[in-house]
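Let's start with one chain on its own, the form predicted alone, as structure tokens.
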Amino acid sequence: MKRMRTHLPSRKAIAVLTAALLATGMAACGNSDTGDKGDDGKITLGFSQVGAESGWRTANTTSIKEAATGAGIDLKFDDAQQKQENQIKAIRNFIQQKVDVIAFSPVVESGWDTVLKEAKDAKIPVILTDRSVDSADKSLYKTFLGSDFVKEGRLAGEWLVEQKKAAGGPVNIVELQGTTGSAPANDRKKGFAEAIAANPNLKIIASQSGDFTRAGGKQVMEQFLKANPKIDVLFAHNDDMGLGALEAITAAGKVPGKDITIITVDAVKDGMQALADGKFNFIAECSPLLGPQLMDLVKKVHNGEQVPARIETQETTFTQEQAKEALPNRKY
């Protein structure tokens, strides 16, 4: 009797089955309705931030960049350089990435409308954080998470009043501001000048640029004491340049914080130590420590929630005692 022979299909039909089956079963994966880019599951969130001028700076980039691992986000990070256009490039790649949230800190406030309408277009939400922008569409991004500016330089120009109060005389301020254009510099000086308006004496007799740097305020801070041979008050709009001025004022044969009243906003661990060993005379804080703000924000816009338009974060003012309490515990 012949034995009937079994007719088992080749090893290569089982491959080509077996990588069928895969693929269909990507596809039905790939079909899911969870909004979710890539594989893993993870949102991808692109950041692109202002650059690395100052310790504010270089905390809030550690702050985002912790959170994001810890919320389980795949982050897409890009540092501008403190250049608009390479923002607007940055914001561009993260859309034909096809990230799933957008999110910056402007360089300047101006000039955004073009690049979010194309971010809306392609559907993607946008979140500011830190900077806002000037654009008449509000639809254009969901929500601001940041500090507000004029407050903080408000509180400075209060207290300044109340410490002046008693001045018979004037009272010669110089100005150190952050990056033309930026929302901090602009909002800082508009709340600055609205609170020493209360007292005349007050007056502004310089006020310039040091863009956010410690060699920019150090810069500036020198053609202040060559032009002006009497400054009573310094105003910088963050630490490190009032950390510029510091030593231009050292240089010039003055003490700081006696012969010149300093005066700043940010609370950076070097800032605050300035303000404790006396060098400085009142800072009003701006965090930097956004990222777990910022990814909670990230997972509602990605999931469809409303969040509110603008969320500001909680802050304070130090004195140098305050300072001295507070440094021995300061994250940043």
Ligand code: AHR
Second form
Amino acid sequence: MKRMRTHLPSRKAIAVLTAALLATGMAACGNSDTGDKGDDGKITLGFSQVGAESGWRTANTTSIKEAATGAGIDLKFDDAQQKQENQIKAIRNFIQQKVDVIAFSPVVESGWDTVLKEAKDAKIPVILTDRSVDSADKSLYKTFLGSDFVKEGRLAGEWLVEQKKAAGGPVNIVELQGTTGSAPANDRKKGFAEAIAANPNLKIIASQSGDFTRAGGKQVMEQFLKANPKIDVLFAHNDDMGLGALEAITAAGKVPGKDITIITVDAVKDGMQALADGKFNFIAECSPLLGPQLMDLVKKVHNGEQVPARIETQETTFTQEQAKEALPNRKY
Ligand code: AHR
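In place of the form predicted alone, the structure of the form predicted in complex with the named molecule is requested.
Below, the chain from earlier opens the complete complex, with every other chain and molecule after it.
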């Protein structure tokens, strides 16, 4: 009787088949089109930063970079040099590179709908951090992480009202606004104006942008001092502009913190030092240490978890005495 020949695959053929199947499976797992982790297994985050305009921004950038490293997130960082067109370009690049998540701190509030829609169509979740946008369509981003800027302006105004309630005559205030059209400039202005509104003797006699920089603060304060013989109060939307203004005030022969009451926002180390030295009078804090919370959110949105629509940072205020106490432990 003839023996039947069975066509069982050889060991070599089985090995080749198994390797091919494994390779196909792995490629599917690492496919960034599906929003999964990249080849190195890390989540890729594209982050567009406003720029490097202030001490606050430097501390914020450090916080984000350190937190990304700590969380094992692959960070693609872009500095927009305070230009919206650069941020739009960076976001489009991130979309093209198929990053897993995009986060950005919008330089101004308006004009984001088109590029945010492009990210949404590409199925890349977007997180807003530090500054928000005024888009009516809230589905264009997953969440906002940052400060309540209106509250910061209000706290600054309330402190001033309390200090000047005994002042009989007019109190002349000059205001150094942040970058025109930015959320912190719009909101701090609003909060401050609301807080002093019921006190007609507190008058804002001049208000102009110093672009959140020391140079801008100095230059605009020089103009204010030339145009207004009696300035009682300076409200600067951040420490850096206040620090620039100090130079202009001193050069004009006035004593900062005494002849002119100075209120700022941020509480970075240099600002706190000026407050402890009696050159500033009050600071409303704005925390730049957003990195760790941002990385948590990146992981959550990447995993498709629900996150709150808005997450606000816990902040405080500082008088001169409180600044002296806090300075030795200040991290930024
Ligand atoms: O958006 C936060 C603000 O931007 C900070 O108060 C200011 O210092 C920075 O430039």
